[in-house]
Structures are given as C-alpha cells and as structure tokens.
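Take a look at this single chain, the form predicted on its own, given in structure tokens.
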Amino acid sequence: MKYIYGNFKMNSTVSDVKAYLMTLVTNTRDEKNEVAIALPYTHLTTAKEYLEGSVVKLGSQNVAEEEKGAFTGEISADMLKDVGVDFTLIGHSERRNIYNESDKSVNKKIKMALAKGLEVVLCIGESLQTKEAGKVESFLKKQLEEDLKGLYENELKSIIIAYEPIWAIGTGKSATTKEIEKTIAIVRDIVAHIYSEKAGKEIVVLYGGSVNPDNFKSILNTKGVNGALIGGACLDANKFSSMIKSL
C-alpha cells in the first residue's frame, strides 16, 4: 500500500473546498491505497461532513504543544479530535523556519497529539546550505533524535516521518530518484539506531518536495518512500485524483 498525503497550507475558502472534496470522495471511491489531506483549522469541520464514509483521511496542519489554556490563538489536539481530524502535520519546514518552531517544540507537540489519539506527519528535512556542506546525515539524525526523544518504539506506528528536502518544496526542483533513495535509506539507519532494526524497516516514510504528476509514479516507485506529501499539485481535485489513480 502506497500513502498519499495531500497539504492545502494556506489555501483556499470552506466555500472552495465544499466542491473539491465532492470530487475527490467520488474519484477516490473505490481506491485500496491511503490517501489523506490536511488542511487549514477553517476548512475541518465541514471537510468532516463531505468526507463521512469516504476512503479519505482529514488531517490539520498544525497542533498546540500544550493542552488547553491562554494561549490565543492555538488549537489543541482535543479540538481537532472533536472535530473528527485523523492526523495531524508537525514540524513542516515552513512552520520551523518561518515561526521558529523548534525540535523541542515538535518533540511537545508529537507527544501531546499521541496521547490524544491522532496519528502524526513528523515533517523532517535540511537546507540547500546544510546539503551543500555535505551534512544532510548529521543534521537529519540530530533533527531526528530530538523530534522523537522520550518516545517508545511501539508510538512509532502513528508516526508517518515526511523527508521534504526544504531546497526542494515549492520551488519546482525536485530530488531526484537517486537522492531521494539515498536519504530515505539514511533516514531509516536513523529510526534503527534510535529503536531498532525492525522499526527502521517498518517505519512508513513519504517524500514531499515539488511531487507533481510528472515525477509521482517514478518518486513513488523508489526503493524505501512509501508514499508523498504532495503540495501545490494537491490543490486541483482532479489532478489530485489522476495522481492517485495513476498507480
């Protein structure tokens, strides 16, 4: 089974997505593969509606690292649950280089989505800067030890890890197939190290980065990626859809 995992960030109205989601519900009625979209807070309660008996996972983008209390402006992982989300993303790139979230941050917020019951997108990935300096490994098992610090190995089976090179997301340049089956193959070493051999092979890991209908079936059909995390070729339900059908 392949996981494809769809990410609006900051686009689209309710008003939009009502007919975007009638699409995919029906282009993805009888799909065997998971398939999932995250999308804005705004969005979560009316996508529950529309996707009520349908294949597809709703997942937020985003979760508060604290439980409940005065922090204006969060949403908790009781909120989502309550409103029906499945998964939640955490750690994307954008979030940590833009908001400044930090691995302690994300390390939190994994904990504190886990002990509510929702699955987690770990998002991990390194610079142009850092892959230019030859440190992807070193920088990747660092991010991944501090993301993961304190959890068991038996967690890890609600954690989905994302490797989203930030050099490559919505830039339109990919890594290529070699790259990508490179570092999928050292992020597992990593999840060995920390856990064990058995996690590391077991892991689902998805690459994300610029996926669009021409790169999908050959990223898709890398040794180690288990699927993608697919971001502005997400935003069209029919090409979406023809994404996901086409494997």
Contents of the next structure:
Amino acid sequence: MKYIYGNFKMNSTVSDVKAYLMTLVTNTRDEKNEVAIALPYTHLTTAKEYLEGSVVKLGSQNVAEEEKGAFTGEISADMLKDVGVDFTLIGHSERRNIYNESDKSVNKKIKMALAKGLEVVLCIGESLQTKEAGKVESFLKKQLEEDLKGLYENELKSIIIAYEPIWAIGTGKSATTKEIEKTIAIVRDIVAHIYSEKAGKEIVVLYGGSVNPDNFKSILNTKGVNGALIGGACLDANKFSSMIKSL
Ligand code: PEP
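Having seen the form predicted on its own, could you now give me the structure of the form predicted together with phosphoenolpyruvate (PEP)?
Below is the whole assembly, all chains and molecules, this chain first.
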C-alpha cells in the first residue's frame, strides 16, 4: 500500500474546497492506497462533512504545542480532534523557516498530538546549503534525534516521516530517484539507530518536493519510498486523483 498525502498550504477558500472534495471523493471511491489531505484550519469542519464515508483522511497543517489557555491565534490538538481531524503535519519547512519553529517545539507538538490521538506527519529535510556542504546525514540525524526525543518505539506506528529536501519544495526541481533512495535509506538508518532495526524498516517514509504527474510514479516506485507528500500538484482535484489512480 502507498500513502499519498496532499498539502494545501495557504490556498483556496471553503467555498472552493467543496467542489474539490466532491471530485476527490468520487475519484477515490474504491482506492486501496491511503489518501489524505492537509487543509487550512478554516476548511476542516466543512471538509469533514464532505469526506464522511470516504477513504480520504483529513489533516491540519500545524498544531499548538500547548494544551489550552492564553495562546492567541493557536489551534489545539483537542480542537482538531473535536472537528474530526485524523492527522496533522508537524515541522513543515515553511513552519521551521518562516516562523522559526525549532526542533524543541516540533518535539512538543508531536507529543501533544499523539497524546490527543492525532496521527503525525513529521516533515524533515535539509537546505541547499547543507546539501552542498555534504552534511545531509549529520543534519538529518540531529533533526530526527531532537524531533523524536523522549518518544517510545511503539509511538512510531502513529508517525509518518516526510523527507522533504527544502531545495525541492515548490521549486519545480525534485530530487532525483537516486538521491531520494540514498537519503531515505539514511533516514531509516537513523531511526534504526535511535530505536531498532525493525523500527527503521517499518517506519512509513514519504518523499516530498515538487512531486508532479510526470515524476510521481518513478518516485513512488523508488526503493524505500512508501508514498509522497504533494503540495502544488494536489491543488487540482483531477490532477491529484489521476496521480493516485495511476498507481
Ligand atoms: C510541500 O508543501 O510539502 C511540498 C512538497 O510542496 P511541493 O509539492 O509544491 O513542492
């Protein structure tokens, strides 16, 4: 089974998303692969209604570190559960880079999300500068060690790792399948080192970064890749559905 996750980022309105979801639900009716979509907070309640009875999982793109209280502008894990959200993205590079989200914060968010019964898609990945300096492995090791600090091996069943090299996100320049295979093997080795060989093998790892209808199949067929996290190319319901159907 493959995992196809979409990330809307800050796009569309609630009015727009209704037609989108109707198309997606129709086109994924008998889908055996896992299909999921991370939407803006404002869309979640409506999306839940439109996804009722479908195979499509519903996610948010972020979650608060704290449980509740004086955190103006934040949305808690309880609030997300209350409207029927299944999972949340955590640590997307846009959150880390634009909003200075630290590994410490990512770690707190993961713990909060899991405690409240949300599944987690943990986004990791290196910058171009790190890649060019030849420090991808040490960077990912530090990132994963800090993000997963204090989490138990049995909690990994509710965590998906999305490897998204920052230089490939939204740039139209995806990593090559050779690069993806090599780096995802590194990710699995790091998880094996932190937990166990079994954990390294079994953890679900997605690739993200300029996945499109042309490179989708070859990326999904790359060794070690369980699926894809798709930004720009998920915004058109027909395009997204035909990628899923092509599997
Ligand atoms: C993303 O937002 O996680 C992403 C991978 O975006 P894109 O597919 O547009 O590169």
